[in-house]
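Single chain ahead, by itself, as structure tokens, in the form predicted on its own.
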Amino acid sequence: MLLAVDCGNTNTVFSIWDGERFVGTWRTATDWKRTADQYFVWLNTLMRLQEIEAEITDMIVSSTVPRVVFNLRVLADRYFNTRPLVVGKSDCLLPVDVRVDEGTGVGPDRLVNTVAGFDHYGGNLIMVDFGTATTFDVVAEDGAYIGGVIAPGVNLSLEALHQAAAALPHVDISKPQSVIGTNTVACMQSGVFWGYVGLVREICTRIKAEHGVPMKIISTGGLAPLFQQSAQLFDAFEDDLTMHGLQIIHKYNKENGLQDEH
């Protein structure tokens, strides 16, 4: 049994892999002050309610928090006598390439995402998610990671609005009835939903241009069905895009001899 978890700024979600299909998962607040008895007991308290009896194994984590990262561990040696692979450190193998500049970082979930998109669609993709940035990434033909662009979260934005401007209020964001707003949150909601519209276009049609053949949009996040519905923008939407990769990943790991040590 696998235990996936993929801890993003906003969000932690744990997933359960019984090597066919994922049997449980369940999503927690982001705090890097949680310790692990607590993740194991909100776990499996989680788990006895949906009477998921699971003898874990195994665990990989993707975290684009790292101070939540000791923590996983200690909850991975403590209470499934594992040592976790941690997705972007050294002794974790990604089953593509990774080409941007020397010495630059990449967020683990958008190096999950990637090989997730592979998997599902094979090459020359952008991988759209929605969190609390809004990525773009760019996989080449052969699976590698070759880039991408980072812009400000749907939310993050509607946040900013309301905090740097004291008229307006804080607003959920959702399709607007018309483009022009007849009032304070239908202007605003308007402005986001219609900005984030053009910009994911936009951005996606430059992308494509510098690339230089046919490409396919896959999007994944929260909000990603709203503007799937309401625009056409993707060429489809996955729902667990990452913890597919995690599970990729993973078993990639261990069919070249890794996390044996038990």
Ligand SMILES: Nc1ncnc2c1ncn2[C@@H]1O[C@H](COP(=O)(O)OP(=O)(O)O)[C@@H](O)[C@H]1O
The other form holds:
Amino acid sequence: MLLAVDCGNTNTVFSIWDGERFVGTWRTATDWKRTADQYFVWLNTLMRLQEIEAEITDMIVSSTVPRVVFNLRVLADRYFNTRPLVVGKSDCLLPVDVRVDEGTGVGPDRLVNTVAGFDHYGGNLIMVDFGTATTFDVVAEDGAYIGGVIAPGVNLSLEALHQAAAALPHVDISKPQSVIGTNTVACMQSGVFWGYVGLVREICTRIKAEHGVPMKIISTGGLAPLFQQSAQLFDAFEDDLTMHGLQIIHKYNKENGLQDEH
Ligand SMILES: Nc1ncnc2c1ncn2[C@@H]1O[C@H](COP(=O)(O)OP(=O)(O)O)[C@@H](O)[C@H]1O
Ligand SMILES: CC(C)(COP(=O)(O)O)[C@@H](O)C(=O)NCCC(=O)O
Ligand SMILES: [K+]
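I would like to compare: after the form predicted on its own, may I see the structure of the form predicted in complex with this ligand?
Up next: the whole complex, starting with the chain shown before.
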């Protein structure tokens, strides 16, 4: 079975693919100091709790935090006796082209989103991913990643206000009742929520105009539903996009790559 790991700047998600479906998914805070032994104990405990008996033979990793990859490689080697595919490394093939400026290191999460989006919807897409950063990934007609936009994440924006201004508290995002806030928290939520609605709409409108052909807008990430319900910003929401993409990339490498040269 395949262990797929999606490591973002905030959270790391582990999921097990049995060849037909994901049988378990678990989330932990991203911490590059976490050792292979710690990962294994954590994963093993959760698998037992859910009575999942999975013999892991393969592993694929997408990490926006390069330092995390070392301990994940040790995990693969020590406990699963396999060499992980790491998205973005030259020995990990992608089923789509990447057309950006030479020397640009595209975030692996964006490449994985592109692959998953193209598989689900075909080309001409804008993938909006609400993570630590909010990224817009543009997928061409042929499925290539051709660039995009990076904006500060929703929680990051709220946190920045709190960090920089002595009188502003730590606030969680939610949809405000009105635009005009009548207390500090409501004012902050309004600024970030409605500011974000505007940001998403404006960026997507401009991408569509620049790209010049009709595009579908697909959202993903924990906070996407909050924005979806408010203003019909997206054509679709996908919950498990990254895991879907990782599984496709793994399959593609099994069929076409140089896997299993331990
Ligand atoms: N369902 C959710 N409700 C509220 N906040 C969420 C939810 N899912 C994720 N978040 C928050 O959104 C931010 C981005 O999370 P995540 O998508 O895991 O980011 P990354 O992929 O960059 O690690 C984090 O601050 C996280 O706490
Ligand atoms: C933009 C990102 C920080 C988003 O990361 P995330 O919010 O998923 O943690 C990540 O994709 C990244 O580090 N990208 C490298 C630069 C680029 O994609 O062009
Ligand atoms: K992101």
